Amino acid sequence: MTRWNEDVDEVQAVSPDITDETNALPAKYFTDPDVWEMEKEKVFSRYWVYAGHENCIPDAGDYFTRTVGDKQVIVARDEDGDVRAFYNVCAHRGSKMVADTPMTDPGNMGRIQCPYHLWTYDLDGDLRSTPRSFEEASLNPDLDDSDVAGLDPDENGLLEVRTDSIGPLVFLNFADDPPLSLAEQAGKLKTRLESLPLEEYQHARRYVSEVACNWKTFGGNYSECDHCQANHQDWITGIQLDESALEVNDYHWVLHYTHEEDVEDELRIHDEHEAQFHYFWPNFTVNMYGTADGYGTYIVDPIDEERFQLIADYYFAEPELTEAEEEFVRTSRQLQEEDFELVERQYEGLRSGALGQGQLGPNEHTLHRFHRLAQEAYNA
């Protein structure tokens, strides 16, 4: 039964069978600024969120700031050759330290100085200086010298962030104490993309895109191509759709799209004849396209609970692309301009305030999925 807005039926929680008639989130879960404040803290805050791409930060000092929800990081390769993560505040007084600096364009510092009042802290995240002014007395007529303490660089230094990896890509987590290690939470695409020689190609493109809709609805648009046929008609050339397979885990999904027509060895970083499209809980994509010897990732990045950023990152084995390479990224861009109009043409229809709860079909699992993820982490 088909839940209106005329209080008439009342929308209930996602429920686990896909077969019963409440299998969706709620509509308000879009749309409810108070639901967007929840998540920040409930699902961004303790799940394994992406961070970037090792290969670009190869260098000692080499760094790039990522912003998820109301939180920055500095994600930086230390003196060791580890890449770490901090919180891009100041232990003085708070200041943001480093401007916003995108993983494909790194900034590189021997140590992160705090312009405000130059506070600054080693690789390692340990206070390694502060302004001689602020150890000494000599401005406040009420002290001694003697009356002030030293600081304790390690009991000083920046607030760190939990940090892992598969292969090249790093992830963070926010959480003091993690319900999933990211190996429990990415299960077999952990072991699946460490299959594969990922680190060995090179980012090439990056296309960012603001939406207006909320995070969750381009989500389930990707985890789907129910709507390919109709909608995407350049890209279903040459892909077998009706041999198509989705596969649901834990925490991540797989749609597994043949092609009708072999494609050359060299033209996969993957040994199966298939594009694979692999969405990780909650925000991360991995892309693995089946005729194009490279690999993209997508962002699904949390504005505000009406907007989203996509940030669509490209990896071939040379960054400087071919002819064909660059009709491919053309193709894969135009098919996320065409599921834009898509996402946000459904979003105006959430946002009227007519469904009070949608409904899923029983081919629509690894939407059933998604939405199941979101309730258990409102619900926790």
Second form
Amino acid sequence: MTRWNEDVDEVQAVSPDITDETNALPAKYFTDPDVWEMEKEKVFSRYWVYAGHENCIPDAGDYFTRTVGDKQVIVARDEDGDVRAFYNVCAHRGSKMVADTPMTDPGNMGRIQCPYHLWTYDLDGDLRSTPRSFEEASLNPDLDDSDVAGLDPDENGLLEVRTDSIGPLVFLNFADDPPLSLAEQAGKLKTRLESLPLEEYQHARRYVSEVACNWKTFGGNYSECDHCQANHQDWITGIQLDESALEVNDYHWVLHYTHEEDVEDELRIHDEHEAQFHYFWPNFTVNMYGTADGYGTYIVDPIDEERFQLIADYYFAEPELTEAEEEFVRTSRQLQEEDFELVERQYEGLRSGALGQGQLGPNEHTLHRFHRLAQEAYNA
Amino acid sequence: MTADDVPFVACCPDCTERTTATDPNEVVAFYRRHHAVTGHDVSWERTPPLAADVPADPDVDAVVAALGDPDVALGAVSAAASEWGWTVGETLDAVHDRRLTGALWEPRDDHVALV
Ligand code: FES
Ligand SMILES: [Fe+2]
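Cool, the form predicted on its own is there; where's the form predicted in complex with the partner chain?
Every component of the complex follows; first up is the chain already shown.
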């Protein structure tokens, strides 16, 4: 028995064949703090991770911060209009410089200034100025002011993080030499998203919720709809679940949901008569609704092994929502709350240690892909 | 600190176990532990004066709207709802129902806000 009594029996690697009994990621990969430590390096420092939306920082000096694992980043638009990312770490003695919640709402700053000793950087990361105390040696009797060499602005600038984008969606990669380009990791998702006018839509809402489960637990829940019939009563009315399709690609999978009746063509950003929910490894989703002219994104942001934050953003033609759009967002929130309840309950079960290794059904091939990717990352 | 300095007091009417707290969410934690072990509910005995008006008729959303800027501790919602004679368990159930209809959400642990 591989699946029960984890203390007694060994669990197995996620089998490549979905019909094998050992096809799920063993439970300890969801609950063990050491696994989360490993994921910070092997997952979140190696693959492309979503940072945020360009539209939220339209002008030079606009910025937001992101925390990815232990790393904190400032994503800012520079004077040339380019979006760049820097470690939120001062080149002087390493202080954090700006607020470091997992994702701050956009702010604006002319320069990046460290509050500790006021080293100040340009938006391209170059060191712009230091206080006089760094240019003169007045407190040091062994030195003359003329002995002070001065600091090279480029050498002493902020450490930049590699970025790339798909349309207005900005991604980060912390690896010195990323194993994949963003285009390679995104594959067909890139082509698909780039064919849509994503940049024409405006950020309208953000909800950041703290949820008590491992990030992959929620990721798995997002990736299947076998639970929908029993748990999303309101949502499934109007959706033809049996005519839905699950598409699996290398690093992303898509759940296509057909609507019972055609919704009006104007009511969506894309042409197809369906909702499309894209999960992009490791922790990002793009939600194309079939019944609203807009789209959403989720960042499934781990806090530690047993908590994550869901950052849910909604984009519509206008940032001021119509009554119908308000109602749409409310329904979407309802769906999230229902899912939070499911994943928190599942996680309590997982944490009990009774289940060493779960088992995926034949139609949970999206999850299987997810679990295989996790395993691939851990072993790499 | 004397007992008079403790603004929040709640107790279990079934077994008269009492708790005092400076943070209303401690009462929520007390309720959860006590309820898990005994199945009993917990009622409020004393709460400090509220910073906002609570409507006369029971309405959780209105309390969250009145107290929640940007969000409000679950315990504070419950303390306010005690004006309607609600127990801690009754408030938590009502909040749960409102969350599951998408009217309320939880931006941080044990704090709720209006959607
Ligand atoms: S650590 Fe930033 S100025 Fe000193
Ligand atoms: Fe769900």
